[in-house]
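This document starts with one chain, in the form predicted alone, laid out as structure tokens.
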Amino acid sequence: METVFTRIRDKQIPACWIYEDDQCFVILDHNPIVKGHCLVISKDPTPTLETTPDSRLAHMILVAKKVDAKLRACLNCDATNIVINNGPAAGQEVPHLHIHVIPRYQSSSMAISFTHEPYKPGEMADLEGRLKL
């Protein structure tokens, strides 16, 4: 499946790459939520954590570990989110397994912000007994 990734892996559309490896690659964000925003991607074009190995899910995790730790050092944020937006429902728009790897500074009055649904009498204890793995 041809996605925008796959188009800058193959060097199709110019990007500012940051790492590259087997199974991985790195680039700055092209719409930044904060300058420095990275995303870490799959090479191979599977959409979700579902459908991506196990073990290039954790290579990937890796990958966005050094890139935390080199915008720490870089760029002197006091710290970063990483996110993974698991399908559209969940704000994906690149149906190609990322991870975005954002820079966040004490000072910044930015911050990913969700809002909460508190639970009915009885709710929390039937969800903990239906998702338990």
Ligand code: AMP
Contents of the next structure:
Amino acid sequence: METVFTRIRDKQIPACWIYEDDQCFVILDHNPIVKGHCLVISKDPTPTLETTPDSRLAHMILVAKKVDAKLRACLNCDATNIVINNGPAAGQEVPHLHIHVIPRYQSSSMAISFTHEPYKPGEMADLEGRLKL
Ligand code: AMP
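Moving on from the form predicted alone, kindly provide the form predicted together with this ligand as a structure.
Following is the full complex, with the preceding chain placed first.
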């Protein structure tokens, strides 16, 4: 399946490339949450975690770790958000697995905000039982 990221991978559209190997590549997100926001993108366009081989996922998180180190060293950021939007209902716009690595600064008041959904009595224990792996 063709995606915007396969078109970038195949150099059909330009991007700012940070890294490439046989399994993944890293570009700058063109609409950054924070400047320096990187995307670690699988070369094979599996859409989600569930459809991606474990070995590739493991490799990509190690590449994200290298990107994190580079962002800290180069941009002097204090932290990063490492995010996978895993499916459209989670906000995934490009159905081609990628890991966001977003530089964050102590001085910044920006927070990635989620609303919270409180449990009703008994609901949390019920889920604990149902979700055990
Ligand atoms: P997601 O919502 O997790 O699928 O994120 C897709 C990300 O890809 C967004 O943050 C977009 O800004 C980014 N993006 C889409 N097209 C491009 C492009 N041509 N170059 C760089 N980043 C892109």
